[in-house]
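Below, in structure tokens: the form predicted alone, a single chain.
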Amino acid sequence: MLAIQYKAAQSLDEAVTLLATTAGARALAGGHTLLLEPTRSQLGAATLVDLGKIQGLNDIGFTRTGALRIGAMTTIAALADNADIQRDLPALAEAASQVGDPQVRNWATLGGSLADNDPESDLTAVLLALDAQLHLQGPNGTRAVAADQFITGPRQTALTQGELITDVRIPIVGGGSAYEKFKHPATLYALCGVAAHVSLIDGKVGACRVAVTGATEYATRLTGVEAALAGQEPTAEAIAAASEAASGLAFRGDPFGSPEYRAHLTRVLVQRAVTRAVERAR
């Protein structure tokens, strides 16, 4: 039997320390990870330091920058259902409509998902393209990290010791997002998953962000796209020119898909996102 002891944290600071001076404690934040996790006996004896009791966690607001700031305990029903996001960050509000079932999107959050940073996650990719920004609590202070530096590598993020992500940030710029998904049909997780960011200027594309999910390794910009598309006119030509610059990436392979697949599924998924998203920007 697993030695697993519990607290239940009353503030921020209590939770930070709690995590930075207990060995083997974990964040419990809506807990679908770390229920797998005896399972694979990975969890081993831990004190859990439940979050859910600590106020301001999953408020949404507007900063006085104009940003869009959602706690990072904000449920993935509550980002679907939120009627800014569905307006100005419609991305962001497909892919959470879009995360497992509903009884995993009533529970499961916004930090503790990216804190998870699972391969095959849906809304880290719609942060990249979002250009979002990741606000932090640790022994050390408070911090923030662009989600391009939060994202280290395969189920790893910028997180430190005792760190608890308190917000994500997104600006408010204009323009438009998509997001666009081939989904495992059991599982219900991305496959492949690409969301896209544009603005225009004249007609023709000022800026551009777009990120893909599931068919790497992590949550990837596609650069090669952005840089294909920048100063164009967003024609159907020019955007399935620019989704072959998706080639060149990693893909993963296996039981579920194999790597030319996903590149396939890829450079589809990248056409689609982007072709929704300049018909929001215009």
Given for the second form:
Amino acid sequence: MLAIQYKAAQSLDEAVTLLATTAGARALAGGHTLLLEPTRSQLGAATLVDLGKIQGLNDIGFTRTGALRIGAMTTIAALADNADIQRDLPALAEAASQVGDPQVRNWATLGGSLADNDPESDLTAVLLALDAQLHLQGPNGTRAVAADQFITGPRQTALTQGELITDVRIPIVGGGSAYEKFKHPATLYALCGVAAHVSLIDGKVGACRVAVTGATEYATRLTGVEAALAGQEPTAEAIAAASEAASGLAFRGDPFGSPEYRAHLTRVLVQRAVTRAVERAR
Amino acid sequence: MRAIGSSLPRGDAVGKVVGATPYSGDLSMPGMLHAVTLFARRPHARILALDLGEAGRVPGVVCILTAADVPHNRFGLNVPDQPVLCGPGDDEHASRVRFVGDKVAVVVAETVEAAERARALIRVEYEALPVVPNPVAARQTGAPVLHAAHPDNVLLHYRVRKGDTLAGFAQADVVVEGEYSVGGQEHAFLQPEAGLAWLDEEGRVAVACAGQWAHEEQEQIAHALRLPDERVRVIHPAIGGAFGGREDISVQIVLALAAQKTGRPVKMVWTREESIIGHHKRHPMTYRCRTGATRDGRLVAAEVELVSDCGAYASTSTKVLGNATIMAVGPYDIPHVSIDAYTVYTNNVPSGAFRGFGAPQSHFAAESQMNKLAAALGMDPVELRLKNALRDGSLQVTQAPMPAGVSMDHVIEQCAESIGWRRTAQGWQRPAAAQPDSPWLRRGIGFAAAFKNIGFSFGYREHCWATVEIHGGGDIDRVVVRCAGSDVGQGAHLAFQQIAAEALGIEAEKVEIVSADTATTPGSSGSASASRMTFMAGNAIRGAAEKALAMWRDEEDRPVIATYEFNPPATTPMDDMGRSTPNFTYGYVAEAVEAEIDTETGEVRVRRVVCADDVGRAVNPQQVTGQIEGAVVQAQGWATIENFVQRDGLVLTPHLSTYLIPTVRDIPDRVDSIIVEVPDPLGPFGARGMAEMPFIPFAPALTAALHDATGVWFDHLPLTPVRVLETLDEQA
Ligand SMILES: Cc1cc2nc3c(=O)[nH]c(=O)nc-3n(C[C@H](O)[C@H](O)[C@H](O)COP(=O)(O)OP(=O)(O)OC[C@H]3O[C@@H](n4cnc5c(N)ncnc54)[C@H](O)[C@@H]3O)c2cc1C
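Instead of the form predicted alone shown above, give the structure for the form predicted together with the partner chain, please.
Next comes the full complex, this chain leading.
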């Protein structure tokens, strides 16, 4: 039998305090990862601290410095539907619209997805490519962590005990972005997903960030690809050549896709994502 | 309004949709016990000892059944070669387990939990035996012998010699050769195996379960329990799909035994995993083919060697092999044919009945050959098919003439025209698929045709029984039809109702169907399989209805009751040259597929399917369309994502998370069902069987579409993305 306690926090401070002071406390957002755990008997005797009643955690808006600020409790459906995101951060809208199914997207939240950091999550790769900053609040105050530093390993993040993601900030720096996904046939998660952001200077690739998810142990920047593209004219040949640099990684395998197949898909999706990002950057 | 030809709604639909209909797993009785099965979960081993001590002491355990409890420890639909329970004893045959789903013990307890706890405490001492993983290994000298009666592990070899293939190939201007392989398939019906057994008010052992042929199950239970048939009663409540997967016994015999032993009702429900390892699969098969034609596209000779993986027990392998044999060159008239077909025992999950029953495998090979031949001749594939299609009186490979009512050419033309084939002065011409912008996406259109027997073949004494009771005074108030035929979800009972109403000239609502209970429908109807239920039961019900109607008019007594047994024309088994009259009638179907392939990821998407199926007469058009769409999707699964993987006898895909079936996101964007109605001279009101046909040509039509898209032939199923990429690379 599971003995689960439930508490609805009214403010971030209360949530942080509850999480810090209650043994076995877990934050509850959309519940789409958390509530699957009881069947795996991992939840045990937990206290769930519901973040759903806290005001302001699901706002989307621009900061004074022009970054897009997205509250942690924003649902994935809201990400997909938001006009600012569709216009300025199409990779994020594309990825969000391909998460699971409508029921999942209507409940699952950005914060929950990032805290979960599933190896096949779509959003992690996108936030890496878009150079997002995660804002956290914990017992020791607030801090900002770059997506690169936030993801530390498979299902591992920089979050410390009792710490919450409050919002995510993504700089709007021009250029173009795109997300390409090969859905896992059994789960619809990413068997392989590639996010790319490219800006062009005089027709050549200036800043460029490319990240992969699903194919590797956890979402990772493809720095070799980025380096190969930098300064190049983004012709089909140059992009194809750069995709070859998506190698030397530890690729995952399962009955639906061997490590070799995932490596192959990574190269294919790098080409497609970069090509579309370049088109949008023009 | 006529009863036949209208899409009357299903009486059982609402109950099933809202979850009110009780399936066998939903049944309960006071004082009921629960049973669980201990499966061997190893492919080949001898059971040296069985220790039930600790298990028997678990509180709540009432009894544990083992091999020693089974009066006659053999069963099987065609060949009784399967132990009910495997275990040590005098019977060396039953002391061995031959596949992962062999059963070792059944624990009967007051609760499921107690039964499961006890099952975990049963100690079985196994001696592992070398595993026979596939037919090639099984036929090597020195391979372990799986059944003493078949020292070479070959259960059956069929040999067909028609004409003189040497002379035939000498006339050929073009010869194509091909090797093909197809995988197994899991039925994945909605409802896993379940049943409830008890001793009824007349002291019979009653078993309520999901099956396809109540009387055959009754016979097999009685045989194993050494009881006269009438001491066993089989009832089919609502059945959650079958597709052939319920032709074999699953829970029935052990449940009957448990009820007999304990005197109490006993229920058992298999989990999905138990269902997947516990019941038979579609036969994996391999083919080597040669086909020859003259320059003008006349088929002159064909040679086929096919091997089917029978798995651990015979199940219906011999019958499936017969079908695969007579369809190994497709629905064409070829003067010189030589076929060798083998079905071979292995330590895999037994292969058995599955929608199409050998026809999908053989048509994949035969129709792929035709598509390659068309390419080699530079001839349109529809043109080539029409030149050679079977017609009334054409000689089959068994040298018997085709039964009357052959509509192959008609069906091919209807299908081809519907997807855009054009008749030109030079003959038929394939439409070009519109290509998308992305260069890695390619689209193509492919075509295939098929035929398939309706009813049991090769000398089986086909028959079907029905009784019709007419109640009322001057007018008919109410009609009761008794016919054992099972409604496995396909809607057979509504078809029965409509046929009875048509024969009697009344509204279908006045007809009540009493069915699938050996106590109330004493005559057998045969199985809900082989696309035969509407055809056979329809004829029996029509016969009984017409007899009853004559009595109604001539006699004073009310109600009137008439019984009729329908017997179609006799068939005969194959001799050593394959000569026979294999079947009394066939169904005809053609399919065109438009598919898109991602040449970089290997993904295949089916955009459109056009299926023209000659159903003779659509008793209920909506149900016909439902069967066509369902069959197309099931065939798409088999051809693409359904990948039943066994390695060294172990099932690597025992869950629906590893064995994938199509979901709403995989199915074709569009399926056009074209109902062709060329009456079957033997069918009730002209109806033919149809439920298997739309499955059969799908796979070769798909691979033809992929060839049209890429120029590459795909000869091995299933077409997982990885296999698609590998095939593209090999032929690049
Ligand atoms: C059927 C299904 C299909 C799916 N398909 C996809 C897919 O295609 N692609 C994909 O990327 N994902 C997919 N997912 C995963 C889904 O996106 C995540 O389950 C979801 O985003 C998690 O968010 P949640 O709000 O439900 O989190 P919860 O389940 O409530 O929480 C998840 C974890 O995050 C913690 N947490 C929640 N909010 C915060 C916060 N603000 N700060 C710190 N920690 C927090 C919780 O304590 C918990 O540990 C799928 C899930 C399901 C059930």
